[in-house]
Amino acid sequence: MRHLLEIDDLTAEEIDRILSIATSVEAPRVLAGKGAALIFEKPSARTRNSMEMAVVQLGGHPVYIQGHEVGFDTRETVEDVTKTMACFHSVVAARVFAHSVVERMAALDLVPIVNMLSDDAHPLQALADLLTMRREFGELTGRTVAYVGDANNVARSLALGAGLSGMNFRIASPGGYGFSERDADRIVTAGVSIEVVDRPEEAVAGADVVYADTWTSMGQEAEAERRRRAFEGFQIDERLMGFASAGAIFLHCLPAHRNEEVTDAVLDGPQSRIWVQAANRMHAARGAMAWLLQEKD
């Protein structure tokens, strides 16, 4: 049984399958007459409907399910959610606040179960950014992703994904908002190395991508002034994408905080793939449910 709780769960080739599946005219109908249980503790628009309707171009069934309806180790353990949930479907996604969540579901091994989003990884984003830069780019290997901001979920399966695919790269956070220790150990781990810079004009300088996510997550709004302070200075705006190289894009994981972490010129300038990329998350989430169950089978 394979499971997707972050990028690094699969191979260079693994990935390259997904993707090749993601972009393929027909979709395979491996959810035909099955169900796919959505479980959300965080809301989100764009992962409920990329989900949604990957689910249905595979021919099932999704059903969407809040986090206060199963209430995990409240109202039921995580276990017994999982046992439940594998009763009436064959595929199991969750978007939750504590990675330990997908874990202890992933470890019963009943059915795949796939991280729509943790406090430690977001692998459906990285394979949608890895897509998004393909189809603009071609051969990933040798390109350079900037990373500008907060070292978060997102950023390590972002840097995951990119080493791995054989792209370079480049992260500039403030201090005190860099990978942690056990990130980093991740990262190099999975024979990914990268490149940490103090100011984001050296991150940017002659990048091929230009990548930014808010500087306050869910979860965080208390820290919101804090950590705009902290920030100052590492808003992307047209004059940081100028150190970028020509043809260079600009991604961005939505929602954006427009005028904080990145100015309005940029998100909806010529640079800017943020919509594609938003389009993406469907196609990659049917690319990656597609290759498990066709792994479980």
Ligand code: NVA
Contents of the next structure:
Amino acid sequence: MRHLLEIDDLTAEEIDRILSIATSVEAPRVLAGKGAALIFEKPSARTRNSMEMAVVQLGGHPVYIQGHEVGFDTRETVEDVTKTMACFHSVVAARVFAHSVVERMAALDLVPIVNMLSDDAHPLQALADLLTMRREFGELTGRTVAYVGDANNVARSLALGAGLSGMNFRIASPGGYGFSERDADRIVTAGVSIEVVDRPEEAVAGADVVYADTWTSMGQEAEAERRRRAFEGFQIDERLMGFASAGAIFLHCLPAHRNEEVTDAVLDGPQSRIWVQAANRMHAARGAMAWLLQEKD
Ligand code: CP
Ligand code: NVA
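The structure above corresponds to the form predicted on its own; please give the structure of the form predicted together with the named molecule next.
Entire complex below, previous chain first.
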């Protein structure tokens, strides 16, 4: 049985296969008559809706569950919640704070587990990002993605996904907001090498893709003011986009904090592909679930 907790759970060939399923005209009805439990400990617009619709397109029935309803380790243990869900569902997906929660779910090996974002990783986002870049550029090998901002869950999955797909990944973060040693080790272990630079201009220079995410992730709200100060000078604006290659595109996983990490002019400008990227969340989710269910046995 296979699970998707982080994008490096997949080989480069498997990522490629998922993206092919994501773009195939006919969705395989692998969930016909079956259920998918979607458990959210944090809010969501894109992930919830893209996953629900992807489940429907695969012939299944999604059940949306708020974290407090199942109460991981409060109402009952993570293991007991997972065993319960496996009585009814063929896939269980969760958006959690601690990554260890999805690891504990997967360790039971009862049904495929999908990480819909944890504090460490956002693999479904990275798959949609790769799909967006592939549709824009075709072959990704040798292309460069520049991530400017917090080395967070989205950045880690993107670094891994881009590296596994043969892309160069550059990141510029303020001091203290770069990848942790643990994340850096994970990236190296996956066989991916990244370029860490100090200044946003260095990251963006000649890049094909410029990527931003929030400076304050879900769960870090108490640090918002401190982070806003720390990230001064890391905003993506038209001046910074000017350092990228002529055909460069701008991506953001969303939700965006307009005129914080990125200006309106870039978000809504001609290089922005944020809405194609958001739409690709559904196709990537469909590809990932179809692949997991086909590979299940
Ligand atoms: N990008 C993303 O995961 O968006 P949501 O938090 O709205 O699901
Ligand atoms: N890094 C952000 C991504 C939101 C989709 C967060 O974890 O809140």
